[in-house]
Structure formats: C-alpha cells, structure tokens
Partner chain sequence: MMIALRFIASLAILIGCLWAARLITATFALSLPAPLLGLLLLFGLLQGGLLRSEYLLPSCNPILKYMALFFIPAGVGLINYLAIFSQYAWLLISVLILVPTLGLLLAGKLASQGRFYD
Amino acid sequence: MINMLMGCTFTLVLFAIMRRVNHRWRSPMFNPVLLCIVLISAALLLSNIDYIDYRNATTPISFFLEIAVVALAVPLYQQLHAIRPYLILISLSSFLGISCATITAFMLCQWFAAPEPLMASLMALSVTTPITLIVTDTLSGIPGVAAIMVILIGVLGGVFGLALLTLAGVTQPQAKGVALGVTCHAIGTAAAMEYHPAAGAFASAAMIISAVITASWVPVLFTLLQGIIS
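Structure for the chain I just gave, only that chain, in the form predicted on its own, please.
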C-alpha cells in the first residue's frame, strides 16, 4: 500500500529531479514526462504496488494538473496580437490535421481488421484526455484504450516532434507550434513552450481550436467513413 503523502512526495520529487536532468542534458530522450512514466512504472512493478493504489495516492496531483492546463493559455494571451491575423489559417490547419489523423487511424484499423470498439477508441487521439474520453464515449469506444493512446502520442510528440519537424524542413517556430498543438495536445504544447515563446503561443491556439473541432467534427467524420465502408 502507498499513502497520499508518500505517493505525492515521490512523484513530485522524481519529476523535479527529471526536470534538472532535462536541463542538464538537453535531449528529447530526457523528456521529464517520459522519464517519470518509465521510472514510476518500474518502481510500481518492483515494489509490487497496484496502479490503482498509486493513482488514488496521487489524486491531488491529478486534480491540480487538470487546473494547470489552463496555464497553457497564458502565452496565447501574451501573443494574441501576433496570432489574431492567423486564426483562420490555424483553424484550417487544425481541421486538416484532425481530419487526416482520424482518416489515417480509420484506414489502419480497417487494414488490420480491428474490432469496432477498438476502432472507435482510436478516432480522437490528438486532443487532451477529457475531450478524447467524451468523444470516445460518444462513439461507444473503450475509454481506457483511448486514454493510454492519448498519453503515448503526447509523450512521443513531446520527445520526437520538434526533431521530426526540423528534419522535414519546418523552420518557423509558429509552424512547429501549430503542428505540435494539433497532434500532441498539452504535452506537445509544453514542449513547444520550452522551445520558443511564439511556438508555445501558436501551439496553445491550435490545441484549443483542435479540441473544438474534434468534439464536433470527429463523430460526424467517423459516421461518414463507416457509411463509405459499408
């Protein structure tokens, strides 16, 4: 068993250490979120602590983490004058990004003959977990699968996103921010903020717009795709 004091202290201290590691060795592989996931998973396995007990022991962190997402709007507010002329372009990019992600996931599920509940769980993975769970519930998907995939995509995007965009020839911080905000939600936006203030602001805008588009458009698109296949 693990109590709340132990769980919160262990998690916060570990994250603080991993942040220092990340600042000391600037590498995507030292992403503090990724390192904490790996080390906490190892610690739970080695100490034979059930994940449900750990989750209950860290409830205060989960609560304040949800509130902290609001802080992602701060750079958006600070850079609003620079973002306003590009809102239509960001909205169009978000729409295309969400649509491409949904269609790609649908085609892969068809290719591998995935069962329908699994397919429904993989349709809305580019936005924050609460939005994903709402859409997944609407489509009769599996919330647990959707939650895991959202976190995995966010972590992979935070670790490799900037490097892949640079490799693809994307140089503007604003463009990198939009890409990370559309595809990797809050974790990608946090990575964009650490990279460049303008990237963080554009990522925040793209993340918010993508959440609205996903909630309203993905269920319709999923129904259309099912109609085409049948």
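For the two forms, the rigid core is made up of the largest set of C-alpha atoms that agree within 1.5 Å on superposition. It should be emphasised that the depicted structure is a prediction, and the values quoted were computed from it without experimental measurement. Numbering follows the first chain given and starts at 1. What changes on going to the form predicted together with the partner chain:
- Under a division of the chain into two rigid parts between the two forms, the C-alpha atoms of Ile228 and Leu180 are best fitted by the same superposition and thus share a part.
- Rigid-body analysis of C-alpha superpositions between the two forms gives a rotation of the smaller part of 16 degrees.
Can I get the form predicted together with the partner chain as well, since the one above is the form predicted on its own?
Since only the chain itself is given, any partners or molecules it might have are not part of what comes next.
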C-alpha cells in the first residue's frame, strides 16, 4: 500500500526531474509525461504495487484534470480577437482533421478485428489528453491505452509534423500551426511555438477549438460508424 503523500510527492518530484531532462536535451522525444509514465509503470511492476493503489494515492493530481479543461477557456478568450477572421477556417480544418482521424482509427480497428473496449480507446486521439480521457470514458474505452497513444501521436507530430507539412506544400506558418494544433494537441502546439510565433498562436487556438469539436462530435460519429458497420 502507498499513501497519498508518497504517491503525489513521488509523481511530482519525478515530473520535475523529467522536465529538467527535457530542457537539457530539447527534443519532443524526451517528453516528460511519456518518461514519467514509463518509469512509474516500471516501478509499480517491479515493486508489485497494484495500479489501483497508485491511482487512489494520486487522486489529488487527477482532480485537476477536469479543472484544466475548464481553464482552457482563458487562452481561447485571450486569442479570440487575433484569430476571429479565421475562426470558420480553423473550425472547418479541425472538423475535417478530427473526423478523418476517427474514421481512420475505426477502419483500422475493423481491419484488425479489435475488441470493443480497445476500439473505443482509439476514437479520440488527436486532442489534448483530458478530452481524450473524457471521451474514452463516455465510450467505455481503456484510459491508459488512450493516454499513451495520444502522447505518442503528439510526440511523432512534434518531431516530423513540420517537415511533413512542408513536403506536402503547406508553407504558411499559420496553416502549419492549425494542422499541428488540430492533430498533435499540446505537444504539437509547443513545436509550432518554437517554429514561429504566428504558428504557435494558431496552433493553440486550433487545439482548443478541436477539443470542443471532439468532445461533442466524436461520440456521435462513433455511433454513426457502428451503425453503418452492423
């Protein structure tokens, strides 16, 4: 058994150390969350501690997950005046990107005959993790699988996204930012910010808009897709 003080302190300290590591070797590969999840998972497996015990010991940390979603309203409000002329374009791009991501994941799941809970965990992977976890919960998926996949997609997009977009002929920093924000959420937004300030602003707006679209649209789309298949 581990208590709350131990569980939270351990997680916080490890996160602080991994952020340091990430600052030292500036690369999305050294994603602090990914490193923390892998290390804590290994520690729990090695010491034979049940996940449930760890989960209960860290409820104060998870408490902030939903609060963080509410807090996203503030940056959206602050950026709205700058992106207002592009609001419809960003929303359409988000809608297209998200629908495509969900349909692709759904078709792959059909192809590989994935069981229902696994499929439900792969439907909302393009958005920031709290929204993914909420949608995964609505669809009765597996949160652990969804969280890891979201972070890996963000890392891959952060590493290869800008080059891929240039190859595809997308040159404006704003458009690149929108694509990264829609597809690769916070990790992509960070990459966009490093690349160009305008790309960063558009990426964070696109990230929040796609969060709103995903949470309301993906459960509906998933039901529609299941209806078509059966």
